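One chain is shown next in structure tokens, namely the form predicted alone.
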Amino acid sequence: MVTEKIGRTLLVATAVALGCSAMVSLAIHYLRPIQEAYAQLERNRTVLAAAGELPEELSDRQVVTGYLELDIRLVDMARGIFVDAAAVGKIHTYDHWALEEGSPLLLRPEGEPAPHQPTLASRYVPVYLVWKGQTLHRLVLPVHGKGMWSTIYAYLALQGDLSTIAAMHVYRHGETPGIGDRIEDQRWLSTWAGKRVYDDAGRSRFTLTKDASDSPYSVDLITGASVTSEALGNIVRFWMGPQGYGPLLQALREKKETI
């Protein structure tokens, strides 16, 4: 009698477990497209903000429309040049960061990566051009790398001179709430605007320091979150250097590459 009760209990427990597992799997299957759509919408909103095309709160439809109107170019990171967007299919939905997170390395810097330095899994990276008439107004560049606890994803916008920062917007990270997540603070990020990445000789000079008040190339570290904020500075230095966008930007400034 006791054995029969135990058997029934195990049978019921197994049936409930399998049923719950099936419901969770179905929920994940059907909700994933919705989650991906919201993630893409948030990315579009961040790109528009970096592009200076988000002056006020926009509806989701307006965000999508604004994003589709951007001039998106594809960079071949192996050669430092623009290439035909057909290399990745639909450029507006192409997500090179997804390749970073899940694919074998296709391209990586020479030698071992330095602390906080990213490796390049995706050869092709989308960048965003903002025009005022026939003049390049901003160039928005996706950047990413290791923070203190997570990978930080952000968008750095350069002014038309391709040397001066127009804006910095953090898109996604997993840093410590209340400490490392202060890199999202728009008051701090606004201090990046107007700082120069390169000097007149084309040398990369950008840094984060404890007191950046007198330097056109420096931004203040965040007190209490210096490791994470310095990591963001390291990320920018890497991507502005010879293993990132440096060769492309130099070619554009010297008119060796056209847009």
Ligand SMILES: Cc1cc2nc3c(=O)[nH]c(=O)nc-3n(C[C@H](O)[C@H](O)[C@H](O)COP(=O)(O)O)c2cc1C
The other form holds:
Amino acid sequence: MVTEKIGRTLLVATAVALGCSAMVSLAIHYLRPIQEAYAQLERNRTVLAAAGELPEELSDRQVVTGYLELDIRLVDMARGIFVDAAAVGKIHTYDHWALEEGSPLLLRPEGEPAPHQPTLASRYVPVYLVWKGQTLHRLVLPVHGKGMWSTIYAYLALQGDLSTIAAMHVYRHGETPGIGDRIEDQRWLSTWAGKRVYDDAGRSRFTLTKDASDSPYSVDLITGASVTSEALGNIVRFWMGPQGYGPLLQALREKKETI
Ligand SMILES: Cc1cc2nc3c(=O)[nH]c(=O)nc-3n(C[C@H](O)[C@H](O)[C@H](O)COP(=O)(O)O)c2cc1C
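The structure above corresponds to the form predicted alone; please provide the structure of the form predicted together with this ligand.
So here's everything in the complex, that chain up top.
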């Protein structure tokens, strides 16, 4: 009699456990597209913020319409030129950061990557052109690489001269709350605006230093979070260099590549 009761209890407990895990799995399965859509919305909000000249607080609807109106171009990072967006399908939903290992669209950097360098990078990267009339006002470039604990993802906006920083927006990272996450501090990020990446000869000069006040090419390190802030500077240097957007930007400045 007692054995029968224990058996029934176990049966009921197992059925409840199986039912609950099935419900959790279904919830994860059906909620994933919604989570991904929200992640994309937030990413696109950051792109619009980096594009500038937009209201501080954009509604979700404004983000969707604003993003669809952006002039998005696709860069072939292997050749440093713009290519037809059809290479990646729908450009407005293409997320080069979401490519998974094994994707034919990924490039593996040659040799041992530098500590801040991404170990995998997309061959095709979407960049965003902001126009004022016929003049290029900003070019928004996605950048990413290793921080102290995590991969940092950001958007760097250059002015129309393709050298001066217009804005820097950190989009995603996993640095320590209260320490490394100070790279999101708007006051600190605003000090990036107006700093130059290249000198007049086209040499990359950008650095993060302890006292950047006198340098047109430098931003202050964050005291107490030097490792993460320096990593962000290294990420920008990498992407502005020969393995990043350097060749494209140079070709654009020298009018060898046209927009
Ligand atoms: C638990 C722990 C987490 C830390 N997280 C970070 C971090 O996310 N980013 C960072 O730059 N420094 C972090 N630090 C501090 C660094 O180890 C280092 O002391 C600091 O970046 C140096 O900055 P300073 O040269 O301005 O003193 C952390 C320290 C500890 C103990």
